[in-house]
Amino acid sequence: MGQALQGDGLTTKINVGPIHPSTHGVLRLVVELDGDEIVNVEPHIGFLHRGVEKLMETRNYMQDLPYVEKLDYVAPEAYSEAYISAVESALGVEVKERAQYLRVVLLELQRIASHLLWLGTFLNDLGHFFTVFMWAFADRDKILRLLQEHAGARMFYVNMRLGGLNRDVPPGFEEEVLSVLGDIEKRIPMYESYLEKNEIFMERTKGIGAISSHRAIELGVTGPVLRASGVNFDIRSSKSYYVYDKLNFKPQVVSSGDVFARYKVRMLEMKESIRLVREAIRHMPPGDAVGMPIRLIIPAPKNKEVRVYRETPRGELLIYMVAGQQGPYRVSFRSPSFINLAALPEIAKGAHYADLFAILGSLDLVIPDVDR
């Protein structure tokens, strides 16, 4: 992983990467060290650049759905919903009431699955917790089975449609969701007890890679990384969409700003997501949640500008779209992974080289979300 590069005589530069896609994606870091203390980290990106934003201009609105899901392969449901919401705003399409509740259910299930994958891979980065890695992936698999039952796929769902969903949930789906969430809810305290009583885990996370609330705001970090620094900001409450306000959503905030705080926020968010799904199912109205047929494209007002904000598992996603009649004239993404990666040099500065991957892992980066 590490290769010594030329330094200035007082410091040494270590080349870390490019890292294989099975870890955090194809990313290269040039780390400048004074002894084993990190002086600077210079991220090198672009290994996964596919020109997605430009490519989307050459397709119609519904043909672009598979592209956006692959920007964040850990939470494709979140990107699919955000994009279809932008198209609905451009075309003036209203989302059916039942579909609003079901979208919240699917989004929060995806958030739990994403956080469980993060937990397992993060602990694998630390190198001492393969058992918990297997536990987390087993619990995540239960969520993926639910999403597969609805959409027919485990990873890329393409199940959002204008005004609703591709199909309504099958009979008994709500009861199955509640059963799975009950199991996971019992497991979360087990994870916390196992890890927070482990001296190695606490030494590798407590006080490591801390960033203050003031600097977090200045650097524009977002999502769990921002809320772990004590900043109470979550798009689900500040720019509430669908029925989050009716479900009394509460952002999860921890103040210490270190690696441990970023872990803790995600554990709290899984508990809140479980509560939100239960509330959404309890208040789910009857009716139809199926959206418009995928072949039906309503001409959009030319050059209409649309901005959609969403809270994905990694943080705030902004989609800016200039509408064309049959497809986007221009579309741009402000992705949370890109913003959080840009803050890595400051967060890692002063830490030991051995702590670099604990810090990097705590940011929960998805590199296709950075490069596009």
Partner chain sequence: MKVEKEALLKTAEEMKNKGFSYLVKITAVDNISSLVVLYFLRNLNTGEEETLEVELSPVDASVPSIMHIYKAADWYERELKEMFGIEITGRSAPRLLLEKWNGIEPPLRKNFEWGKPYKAMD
The other form holds:
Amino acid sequence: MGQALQGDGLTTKINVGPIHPSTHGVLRLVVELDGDEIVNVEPHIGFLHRGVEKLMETRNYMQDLPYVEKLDYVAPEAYSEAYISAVESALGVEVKERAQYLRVVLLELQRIASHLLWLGTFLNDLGHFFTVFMWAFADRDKILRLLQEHAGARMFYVNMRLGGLNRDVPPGFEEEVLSVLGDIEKRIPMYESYLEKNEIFMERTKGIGAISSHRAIELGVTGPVLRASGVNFDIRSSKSYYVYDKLNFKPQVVSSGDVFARYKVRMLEMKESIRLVREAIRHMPPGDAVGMPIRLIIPAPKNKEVRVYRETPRGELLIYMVAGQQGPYRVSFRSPSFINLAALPEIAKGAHYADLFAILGSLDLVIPDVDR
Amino acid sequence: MLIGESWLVSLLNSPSPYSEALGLFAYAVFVGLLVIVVDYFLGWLERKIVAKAQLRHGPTMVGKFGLLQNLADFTKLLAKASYLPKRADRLLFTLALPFMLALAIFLILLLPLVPSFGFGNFASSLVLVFALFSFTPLFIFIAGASSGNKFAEIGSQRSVLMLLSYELPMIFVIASLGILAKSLNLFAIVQAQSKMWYIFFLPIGFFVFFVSMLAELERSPFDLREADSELIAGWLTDVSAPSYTLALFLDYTKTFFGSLLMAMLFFGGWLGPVLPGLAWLLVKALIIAFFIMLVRATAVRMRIDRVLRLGWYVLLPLAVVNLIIAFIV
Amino acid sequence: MKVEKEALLKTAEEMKNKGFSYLVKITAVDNISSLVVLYFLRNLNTGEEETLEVELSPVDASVPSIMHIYKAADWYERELKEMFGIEITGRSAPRLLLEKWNGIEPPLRKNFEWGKPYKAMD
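Can I get the form predicted together with its partner chain as well, since the one above is the form predicted on its own?
Everything in the complex follows now, all chains and molecules, and the chain you saw is the first one.
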């Protein structure tokens, strides 16, 4: 750093970021351009590296919980649930049945909120002036209000406890969820018709940044990006957890593999999530959902290995944990954004410069999750 | 009286040249003030329109309906530090923006705002207006290239590249107007619409002209030169706050110019009952500006190669069709 | 599945031919007496999981790169080098990924000393 980037005479090198409107955080891309065509993209990460994995080794299990949520500020519920689930299997704690249903409800609500945020920011990357962003945020806010009603916070919930949740949902919560879902269900077709009838939107997304299913597997991309390439793989169905198999969950797959397919997969997933939440609420048993108090820690069997696979809104999260007595001996996150960003140079090669941001947006990156 | 005599000739022939010159000077000052007031209003209007489209309220706190918000923002921008990038060409970089602004105001001065008075009352004044207007991308190129910033450079290159896509269809539409009015004098074109506005004869021509104008004004969806999600601010990347007020001013002046021109060429300019001519013109121009801003609130930005394709494959054939219609009419 | 370091490349290739085409993650655990590198592999058609565990001695640890077999290994291997100080042989020396400093031992090793001053790289 310190000196200007130089191309080799025929190409131009541009430094995008770490402060740039479209990198959604502190990500730096060194882009090599030949005219308007991308020759190479080199992502530089680590601006937000906080050493969370090391920090967590020094604290006990429940103290680590808030750290995990900070990894993905767009879907913290998904992360804290995955972590608490890893701790549960390390300590051998059973999750109460009502809590299982409630966790599914919270997770799927979080997924809808996360995809709505993605929709808005993605349109901004395409050069839309904040209109869809504002609409999607208004819808997302309704969900955040629901989550707040349970957890007491809008952004970082910390409402998971060993064996359940910190408290049962307030009375009338189910009805409120259903009415909010009704609202959002009406809005999703509106977004779809607004965007898919827009000629410019279609030509900015169709056929851009396409990867085949074979290539997607090779690059290791995950989540909606993988499913948009026609790979029928979703942790919720292939390694079903909680009650997903009882709710007849079906993975949403689109085969064209381009930016439009990634958009479509997320729209379909929102609809599927709405259905899942409704089913979960219908089948939810009465009873107790409150987990253990936060100070109570059962000593874990030494060096027990735990693997927890979860489908977060961004893709597959693997928590590999070697349990210690009071806290994790070693914990490692396979964060979905990390591997999706690693695939960016391959996907973006040969695209137009303007399409780089469409592709970057379609990967749905959360930078703290990349850096950890 | 209206057509034929140039203002210069009438000035030379007038018994008292000083009074005529004074009148023109007063007119220029009046237009300058008008531009400032309308620009300010357009700035407020755009914030309100975009906010309404986005389920927001826009400025409400400063002044009635937030009308003074832009004044507050303007003052704030002026108070910020000015910065000249090291690699920039000092002279060109500082002069490009004021020069462009002067050019835009001069262009409005050439337009027929009131019947039978103004600088543009000579044969082929429309051609002159367009020739000058086409210089804007050139100045944008100079401003961008002289700042020594790569984002600015790409933005300015795009600006020149885009010139290839919209200029030709626009000229075809102008030709069709010339055929209908049998003159290229702006005053004559407005006067020729006294029976029927040209929008009814040339709806296709208006469409082509509107789209090309959006591109010329670097308005969304053609705001490729300052594409914020790609190029940070395009050719304005290194412009610091006090100069940026000029850029904003320039943006609205150009929008005002574009709306005025469309109102004159297709909606009969000052023609209208009861109200004075200027009021009619402003109302028409503001309605057109409203639609320009509405497009900004709803569109997705196009890609540069698609803009060129649009210009050559869609707008140009339509412009030719429009020309044939003009011949028939 | 425990794998010797020398047999890693062969085993990885075999696994890929068996349909374990998806690399989930490469990570390591420092057990003080040894370093264990783990390769999480998956067969996407059947959903089967397989983990290759390679045990290394903590001094001068190195593993061969599997990047030519699993393209997704690229960033994981770079992270491994940075966080655990495990040399990756058989690939070009990569630019540091996460941390832009030097002069301290790899942070995720258990003998990492807290609070030591570090020198930022330029």
